[in-house]
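Listed next as structure tokens is one chain, alone, in the form predicted on its own.
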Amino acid sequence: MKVRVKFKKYGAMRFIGHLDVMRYFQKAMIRADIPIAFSEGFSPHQIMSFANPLGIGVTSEGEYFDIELQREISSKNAVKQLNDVMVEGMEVVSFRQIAEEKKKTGMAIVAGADYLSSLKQGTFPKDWKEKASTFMNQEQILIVKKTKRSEKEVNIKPMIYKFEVRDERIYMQVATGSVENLKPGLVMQAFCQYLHMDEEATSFANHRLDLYANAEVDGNRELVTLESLGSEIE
């Protein structure tokens, strides 16, 4: 049986790297007493993969890693097994039977992400709000994105799906995945510019939502949460 683990990063956990997390998940598995698959071969290992892991200083409440289990197990007692074992800035929200098919993992699916962005450090300018909505009427949002080899110059507004603002936050969904991955920091780069803000002072605090998945809904193409994808074991 495949499951889906749905999780909250939050506090100072949100300094603790992939890594790390994943150790600490495959700890917790033997802790809580989840019947967790190991791999075949000489150096077997719990089956465990995560769906986009956050970057380092990001916290969220929509974290998911895929499992496979060797004997089935409730969702209500995973969930308190592996609550009653996690420190603080770690809580399961759900754990959910998911397809087979090894096409199927979170790693595989994900195709979008949510955030809000707040300002932790400089000043908008008194009309942000008013720009926030003509942001997205710009023909083209260009933005030079490094990589470890190279910078080049790239349009990335067919990679934000939505962005608006709530209360004194940026809301906003974009690319995630391994086709097209787009992060929360070069959307509001982006928006700074607009701005015409000075970028070296500011610096923004991002909270990812969930993490999406393209489905068919009612005969057309829509984003839905990978939670969504799974099923309560009873």
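Take the two forms, find the largest set of C-alpha atoms that superpose within 1.5 Å, and that set is the rigid core. Residue numbers count along the first chain shown, from 1. Note that the coordinates shown come from a computational prediction; the quantities given were computed from them, not determined experimentally. What changes on going to the form predicted in complex with the partner chain:
Superposition on the rigid core between the two forms places the CA atom of Glu216 2 Å or more away from its counterpart.
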Contents of the next structure:
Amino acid sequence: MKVRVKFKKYGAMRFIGHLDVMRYFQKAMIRADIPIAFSEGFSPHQIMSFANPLGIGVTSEGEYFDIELQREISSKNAVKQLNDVMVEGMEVVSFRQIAEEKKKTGMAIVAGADYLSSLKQGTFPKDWKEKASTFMNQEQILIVKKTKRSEKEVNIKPMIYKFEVRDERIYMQVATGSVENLKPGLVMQAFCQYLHMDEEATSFANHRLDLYANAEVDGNRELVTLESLGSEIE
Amino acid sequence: MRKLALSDDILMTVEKPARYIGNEVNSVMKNSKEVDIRFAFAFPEQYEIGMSHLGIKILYDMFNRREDVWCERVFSPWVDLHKIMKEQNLALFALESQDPIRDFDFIGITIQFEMCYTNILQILDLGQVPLHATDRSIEDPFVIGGGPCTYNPEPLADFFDIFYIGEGETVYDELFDKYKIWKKSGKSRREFLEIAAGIEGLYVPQFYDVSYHEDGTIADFRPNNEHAQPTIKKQVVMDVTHAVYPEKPVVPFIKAVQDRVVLEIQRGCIRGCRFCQAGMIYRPTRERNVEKLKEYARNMIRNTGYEEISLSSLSSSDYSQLEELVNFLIDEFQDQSVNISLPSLRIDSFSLDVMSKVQDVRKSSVTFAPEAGSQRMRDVINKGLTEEDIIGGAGKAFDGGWTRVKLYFMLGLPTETEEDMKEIARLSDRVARRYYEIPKEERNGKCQIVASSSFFIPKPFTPLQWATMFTPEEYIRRAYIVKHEFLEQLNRKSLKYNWHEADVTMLEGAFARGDRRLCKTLEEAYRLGCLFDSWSDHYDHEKWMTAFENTGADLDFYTIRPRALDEKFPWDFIDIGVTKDFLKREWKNAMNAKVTANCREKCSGCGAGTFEGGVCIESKSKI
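Got the form predicted on its own; could you also share the form predicted in complex with the partner chain?
After this comes the whole thing, all chains and molecules, with the earlier chain placed first.
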């Protein structure tokens, strides 16, 4: 049986990197007595795959990984057992059965994510809210993307699905996953440039809200949360 | 939610911020206002190394069982953070509360190896605690040192208020109880140190005066305070089975060096290798009850979620219930995909059988520590391992499918001749020959024999404590002799030889047998920027040599000077049970290449019998 686990990551845990979060949950499965399945072979490992890595420093209320179970356990019990062994800053939100097909799990289906970005250091110009509403009216949003080998200018506008002000923060929905992937920091960098702000003196706290799969209808993008693809185990 | 001591900006800048945030599974949180004693337990090395250490886990657990004590952890900030903390004048903090350690009651520092000494000064310096014990005021914490290096605490004497000599399980409760009374009494700092000096096993270095002969050796060492004892008795926990064991150890987020459940099966070693300090200071050998160990193993896997369990001891094969324990672990855990690792095993049919069950033969190697190439040399160091054991064990491993063998040696042992050095290469070759005796069609390609040598460092409280070291040039010359001999061997293409650096060896040797005059040199080295000296990329030999020069200390005095049999050593005031007479006898036996039986074969009257337990009474009851 395949299961999708949704969890939150906040507080000091934002400094724990992706690989260490994986190791953390592998140990948590044992502590919580979750009947997770193991791979075959000489050094068996837990069957567990994470949807999308979260950058160091970013908090989230919508992280996911999929596991395989040896035997059934109810969602309610599993969530409780896991939360009994969590540390502060890690909280399991749901534990749901998902479809068995391989291509519907883990990394493969992630298509989008949404974030809240709040100013941590520096000051916005007075008209930042108006500017936020016109930001997406630009024909192109160009940004220099640095990779290990090269630097290249890319137009990130097609990867930004939503960009708006919510309370005193920026809300955005962006392309995420193995096909296209845009980090919130890069969007905010572009926004800073649009506002003519001093990037060096500005920093943002980014918070991921959820991860989405594309339940495409007639070629139109239709983002649904990964959680909604699972169902509670009674 | 906890507030972190370091800002987001700093944490986002430094390598592995997880080293500094605490919050790990099983870390202990308490209300600082509800405890009487705040204890910062420091391991003066990188987090990943410190978190692998069993001693800190035992004491952390033991201290925190007391409601009136909150013990927290501290590690050396890595060089990147060190720089930032110095620049911004940030105070070193404990991981759990994130509070500055200068506000604690105690800073306990475990001292595991000589090359961490500059890191001890780093902890105090970044901790914003005066480096010298005598400069500390009533506002400052008491700095207490423990661990194997405190068997010669003298090169650190200036920096510690108290040294705890021996195993931590025994007198900390007494110290804490007396501290609470003292704290309420409003008495002076000195008065507390006098109270501490009255507790068995605790050494307060400022209560002693040392005078020297003209040749630099110690003339006299005696207390200058009536509360201080002329000899300090090593602390031993005799009932290891019922001693505290950390069944809920802290589980780091990042991968520690020892990233597994550790089961300490016994303390001490019956073997009596003459170079080995642990083999002497942990006498007598004491075994933990096997049923208790099974219970620990189950609980610890459940409490941590680790997928690997490892046995810990100086010589696992000598544990009398090993077979039962190992079979239990295999039965109990193999279905749960828990790996079992068994270090320090003698290679024989039993261990090979077990190893083939718990690891992939093709990927693993078997390890021998002959320590010396020739039988004569092995007799000098009392390494009870014959060539037959080595070739026979390796042969069985080859027959079982292994093709890789690691061999560990020492160079620069006392009485070592060129023949002895060359035997390292020849023995390695004989191991390879044994492999090629297997018919070609039955063997698995070539074998790989990797031999490595370190340079021997004489340590206090060993029979070889009288040995002279050599110059770095001489060490390198010896390594080259071995290297050239390797090239002469028939199977040279299957052999590989590595040796350790010589410069660090000299320094380690100096501090191992140093006296309190070296405190100045150490402080100067830290001032010059020496830090993380056990990391070859950070070790700066030039700076160290400058520190010796600037403080007028003579490295050779501590390393290559011959020591007379009746010389008064800086550590002679410590009573470890094993007597100096026994060590002298063993030194003479070493010079005559005469082997001494191990504790189970025959008692040699080393003196550890005074503790009336462990292997000492076990062998008597068998007679």
